[in-house]
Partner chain sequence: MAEASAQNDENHKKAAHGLRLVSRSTHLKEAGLRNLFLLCAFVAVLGVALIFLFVGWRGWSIFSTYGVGAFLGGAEWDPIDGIYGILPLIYGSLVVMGGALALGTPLAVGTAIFLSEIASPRVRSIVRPAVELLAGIPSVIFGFFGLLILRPFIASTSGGLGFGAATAWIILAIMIVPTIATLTEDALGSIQPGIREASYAMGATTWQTVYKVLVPAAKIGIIDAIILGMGRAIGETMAVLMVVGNAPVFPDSVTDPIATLTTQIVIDMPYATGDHRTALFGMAIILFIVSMGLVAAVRLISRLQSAMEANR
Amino acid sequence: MSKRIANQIALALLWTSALTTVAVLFAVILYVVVNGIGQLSLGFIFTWPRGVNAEGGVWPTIVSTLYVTALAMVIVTPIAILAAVYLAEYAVQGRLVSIIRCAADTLASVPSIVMGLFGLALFVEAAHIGFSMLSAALALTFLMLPIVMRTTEEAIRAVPKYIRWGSYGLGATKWQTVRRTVLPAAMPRILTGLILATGRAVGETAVVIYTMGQAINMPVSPLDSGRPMTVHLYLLAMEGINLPAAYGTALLLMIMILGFNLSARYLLRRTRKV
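Could you put down the structure of only this chain, in the form predicted on its own?
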């Protein structure tokens, strides 16, 4: 086989794979949009569920979803960024650093249902926190931590060396260089990782169903329980009591996750231009 024919076959396979991926994505989006667009309204978004939680709106579930996601971000952000700074700027590259990176990659591959059961055993039962926003946020932290940490580490490493040398030349210490020069330069990429991790947290079901509970509450304290949108969608779909509301919830959730992903791509594009 000539190189020209092999190149054309490879190119055709690549195009077929890419178009298949896009087609499946648009098929799923179109299916959810067609079945759920009729449910979207201000009343559906800003009212409470009624009856057996099958009628009415989804406002408490939206608040619970945003609440637990924000709480998880508050917990994971300083831990992940400080760990990434240590790995990229302070740690001696050797076996310990390799073990830490391997542990982070392994943690990122753990199934979410396993993480949910771990959160149930550790935070809900062993720590006696109970079904609450805090338990769910702590469990979500384990899913988000490797994403934010590795993204931040790569962002710090991508900062050019001459920026550090210029800071040192002006008499800045190591920590002053990292805090005032390196981190601001890497911040757009760091924000991209945070947004991607947030999008994954918003779409998780197995973790929050075992740690937050299923009660329709308007959470105020981190120790309050609640029902996120993913759990509400799961219950509506599994019980089959209101499939149109399930499709409407799925569409609203998909819009939120799509918004997070588009924001990440926008920040990454801005970073590349800079």
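If you're wondering where the values come from, they're calculated on a predicted model, not measured in any experiment. Residue numbers count along the first chain shown, from 1. Think of the rigid core as the biggest set of C-alphas that the two forms share within 1.5 Å after superposition. First, how it differs from the form predicted together with the partner chain.
With the core superposed, V92 shows a C-alpha displacement below 2 Å between the two forms. If you fit the rigid core between the two forms, you'll see the Cα of A12 move by 2 angstroms or more. The two forms, fitted on the rigid core, differ between the two forms by less than 2 Å at the CA of A126.
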Given for the second form:
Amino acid sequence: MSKRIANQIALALLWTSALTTVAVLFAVILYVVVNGIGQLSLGFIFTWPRGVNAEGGVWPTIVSTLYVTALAMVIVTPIAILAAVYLAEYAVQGRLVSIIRCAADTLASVPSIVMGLFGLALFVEAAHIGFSMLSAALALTFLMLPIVMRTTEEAIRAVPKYIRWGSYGLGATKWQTVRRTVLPAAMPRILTGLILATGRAVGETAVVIYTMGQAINMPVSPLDSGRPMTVHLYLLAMEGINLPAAYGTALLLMIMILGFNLSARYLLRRTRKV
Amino acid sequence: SSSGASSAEIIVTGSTTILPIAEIAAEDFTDQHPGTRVLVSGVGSSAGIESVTRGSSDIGTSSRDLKPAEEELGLIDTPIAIDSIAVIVHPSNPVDALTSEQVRQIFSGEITNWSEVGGEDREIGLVNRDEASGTREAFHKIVMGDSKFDRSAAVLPGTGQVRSVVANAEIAVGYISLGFATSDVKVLAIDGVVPTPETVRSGEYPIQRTLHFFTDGEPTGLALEYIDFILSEEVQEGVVRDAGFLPIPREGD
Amino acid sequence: MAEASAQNDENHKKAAHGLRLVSRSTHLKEAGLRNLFLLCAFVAVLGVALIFLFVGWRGWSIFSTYGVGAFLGGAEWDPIDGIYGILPLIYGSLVVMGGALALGTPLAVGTAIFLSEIASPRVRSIVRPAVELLAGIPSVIFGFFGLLILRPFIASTSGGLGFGAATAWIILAIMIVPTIATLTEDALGSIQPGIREASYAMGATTWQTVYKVLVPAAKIGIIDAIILGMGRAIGETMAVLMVVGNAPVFPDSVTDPIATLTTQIVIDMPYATGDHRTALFGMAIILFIVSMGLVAAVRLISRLQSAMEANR
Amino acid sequence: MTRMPAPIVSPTPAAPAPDGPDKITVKGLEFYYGDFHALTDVTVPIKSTAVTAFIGPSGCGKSTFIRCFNRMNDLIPGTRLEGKVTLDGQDIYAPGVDPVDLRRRVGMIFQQPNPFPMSIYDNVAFGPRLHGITKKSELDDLVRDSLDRANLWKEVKDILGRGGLTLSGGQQQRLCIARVLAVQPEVLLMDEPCSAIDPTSVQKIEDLMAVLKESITIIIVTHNMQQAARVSDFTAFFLQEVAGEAAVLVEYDRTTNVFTSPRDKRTEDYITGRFG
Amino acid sequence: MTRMPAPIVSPTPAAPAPDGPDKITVKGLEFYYGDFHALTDVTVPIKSTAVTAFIGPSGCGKSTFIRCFNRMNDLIPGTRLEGKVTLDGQDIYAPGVDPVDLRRRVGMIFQQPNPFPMSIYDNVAFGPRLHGITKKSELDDLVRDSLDRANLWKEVKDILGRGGLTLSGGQQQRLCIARVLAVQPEVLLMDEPCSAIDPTSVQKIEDLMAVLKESITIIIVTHNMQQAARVSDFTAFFLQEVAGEAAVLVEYDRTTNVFTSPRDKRTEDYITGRFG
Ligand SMILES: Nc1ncnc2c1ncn2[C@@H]1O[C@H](COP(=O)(O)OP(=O)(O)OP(=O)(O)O)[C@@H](O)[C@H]1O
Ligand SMILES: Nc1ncnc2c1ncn2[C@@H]1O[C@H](COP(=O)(O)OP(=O)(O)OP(=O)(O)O)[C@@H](O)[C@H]1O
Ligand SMILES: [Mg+2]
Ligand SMILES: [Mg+2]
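Next, report the structure of the form predicted together with the partner chain; the form predicted on its own has already been given.
Let's see the whole complex now, leading with the same chain.
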């Protein structure tokens, strides 16, 4: 009978760990929502921060965040997808591929603070781009590249080989097969990966803090500097004078990121059904 | 206001402590004077003084007085605000007053227990600011002298966090600009003087410094207008107080 | 039949054209595309090289001018006086990481086992998204949460300030749970399903199946997951920064302020110049090397694993 | 158009099976995967110490059915079973019955040989250890004995420490049989045990079954009708007539009767290869 | 121990096949997956406008072999082929030969129906479009004609815009056949085309083959010997005698001969179900 008791205890512990994880998530979300909801208003979203303690809204930080994220996506998407096409469809297992994979893994594991300093050293200073959307987007590109590459490669590999064979069997060339059957079939999952990477970029702090600058500014050209929401939240939280604005920013940030994640999940679920 | 000064531009360079006031005032100022530009940057007090001396900026801002060597340069000093630093503890802490020397010893780690300064027998929890902070710089210069801060102190990069940490940790001691001290922390008397606007203005309260604008000769034109704006009641009671500083005593006071 | 043979003839006529050879333009086009894709894939390699080059370029001289031993082994970090010993920071990073792993790993592995072996589809459809969403929450929000909720709580229970390794452990443990849990679940999921069935069919309980069969079978994958969690923990910056207290010393207790490599970089960066700045980049080099080492470890372990499998 | 008449399988009658009592009985069984009704109205006895074969086209529910005997389907969330299944007269789905204990008594062999990723010895000792046997000498005996009964002892006696996965497919399958025999089951369920292994190994496993059935009850699922005809005493034929609807038990009888004079036209069609 | 003698399959002789010229010839073929030697010394003719069936136990290299005819194996890295394969007398492995064009002429159907994730129309129009046909009316005609030849037009003519994946398995397989027919291949390779679909659809596809083979050459791999006997004119039997070694072509002959009077003992054993 002791094995039954051991089983019961173990199951209880496993349940506990899973519930703890879920509880933590809800605690964090609830905490941000409860404290931030009172702050949210059109005025908060669409006006500028005013004064020493950033009274007022967060509009330029939202724009900066969206700007840099969009810019990074524009740069990373084609590169990552084509790179994944290479790895999944063209590459022959060998030294070259293992170097590329190793590099992608390494890139994925670089701490974001290191990526931030790298962006500072290369784009801001050595390349004289200065604190700008472009510098931040380029640094984010390296951060997102391995994520998008991996999810895209998985998406491509998940396309049944039968579908490829069907296309080859009809006399399609490799590129025709990839472009007309494989990529369309993999597209929903590729999009999911892109959306998740976008969420990651939106939430990133350490990379942008050293590449975008911190001054509140409304970016127009890619060479403009700005302050993204994450940095704004960090500064408000540490300054600790205007906490309501910090809660409001945190809530907005969370809504954006949960929005990205949930839409990615939705997309994935919908395509699984079809 | 003279519209003749429009499309002019001045450069304001110097102290990072003054940066937020100068910057926000500059925004309001240019809003009220369309076509003008006030470029503000924070590079440190010494660099500010040097740049106004060299003529590369119109106004040099500084959170310290001039050094003897600098006094010979003939710069005109306009005090614009008083930065007074309060030493704060938890409201339940029985200690009400410390001497400057005790404060120095506490922050340098020579005194580590509250009982050594008349409090309960508990460890002292030091809360310090980050090294980029102007408040830390001022506190160091005024209180610490040649002593070094105890490196095991918690370092927080923000005034409000120092206040809220002190507000809910009974062992804590920290320092913040007087203007940010609220009732959830206890402000200590230093050398027997409780910091109030009055004791600060009178110079009795020791931990304070004056923030300056320096110009090479009497300010004129847009620089003068900007300085007048900074000294106006609107800015003094608004931006300056928001930043935790005390307004400079007005002539009428 | 007549119709069929007519078509037959047609086929033979078509055959008379013979087999077509690969046309030059097709060949060039396919080869061109292939090289373009290869180029894109190489951006990853380029990225690693650039990071190494530029961070190294900025930070390298601290090792030569200040000395490797003095930099890595120095017990004091006092940049104002030009003293750049990062041993307390390395110590801080290790302590924070170690505690976070000790707390987070059981939670994560437990969650993963729960998801793959115990949860009904309904429960799984709640828990798994929760784990994934947890992974998506930005570190600055965890830091914010830690600073305003967890720190006061720790302060009131410990009687201290609430900053320190202990606070960081909890926040960081939460943050590495999704990393470890997802990878562990993958590892469990890639176990041949027959093995699981066989164990149950032998009359094993769920727990016996888990710890006698599944965990041993997924061992390598779980170790990989923990190593990657380690990388996440050591590289995490913002959340840790907001709760450790940032004192670059060897603390007396886990509730005393402490600093890590990453947090010290952020604290010092705004005012660092000269050697100080070089030292911060030097710390970044070390973080980069550590993260590369962890990736190498994962690869090595997988290679050993496949070598072992080949031998069996 | 060339078309040959479908060939007819014509076995000679099997030697009479030892017509023991019913080891297992199934009455009015209905099985559901969530909304999908997989099996309907299955009533069938399983004779003791004999081999019963389940045949039928792919997807007709043979695997589903065989897994009802050791409640393996419990592990698939959303499944539901109605009707009654008894083992030695006891309802195995009665409340309170411990499926873990049931599975010890009703062993199972799968299509894909699935040794655990551990040594040959540990594979066989796994079950006994689960059930509390820890004494080395006792385990040693059990392992040797089980491997012997599974006809594998001679081949592996010198390599007991080697990984189970290093064996060939056929050896792996016999290892799995030994592993089950080590817990001394009364019933052995085999779900297409030979479809993933080589012809020579198939021969060995069929021989093994012939020996084992003298002491235990065996149920085998197979898609190979010749195999069913060779090894079984009784045959049950399942068919899902309309895709998406529940499958039924079309015919159950002695194997000889099913293969020589099927009562149902559909059985005959299937056996003669007209579909499937 | 109950053992029945293995049943014997006894087809009647097939109607003589239209014994046309050799469409494809294979001489001394050796096939390697990296170090693994999969097929050795295969020499066989494939008769024009007839159905040739490849049979043999699982893993004996039937799929490998059939993929040699349209160079699909080229897509698997590390494969190597020796010997000669000709189509209409021309070596398809000669240097410079475009495998893409070859595959247009030698169409292929797979075990798993694999429509592209696009509409039925686009599925069928896929091949013609690849090869440069863009005129709507021309495509329309081709699509209708191909679906018609694949016996699917009636079922789908009103739902041409629906996704190919919404069809049933049997319809999907016929859609795949239509898709191949649309590029007007001379040879049709079918690798177990019926093993994943329902009996009724199998019937339809077998009927279809009987019609198609009047105009094109068909090669089919099947594990269902009854099917081989029903649909093919010639049969080739492959066997990998020792696991891990190369498989050989054991016997090739008219289907009637193979099934009624196999020359090789191993063929007889296989056909009568003694293994596999
Ligand atoms: N886990 C499951 N969830 C839902 N449906 C299932 C599940 N497993 C099997 N089915 C369905 O139940 C039916 C019977 O499946 P089962 O595997 O029992 O067939 P089978 O006769 O063993 O087939 P095969 O000969 O291919 O092994 C099939 O239609 C199958 O799709
Ligand atoms: N891509 C591959 N790499 C290495 N070996 C392979 C590969 N594909 C097949 N093989 C091996 O080649 C042999 C023949 O395989 P093949 O798929 O041609 O057999 P088959 O006769 O079609 O079997 P089945 O009836 O199961 O489809 C097998 O031993 C198989 O393991
Ligand atoms: Mg089955
Ligand atoms: Mg095959």
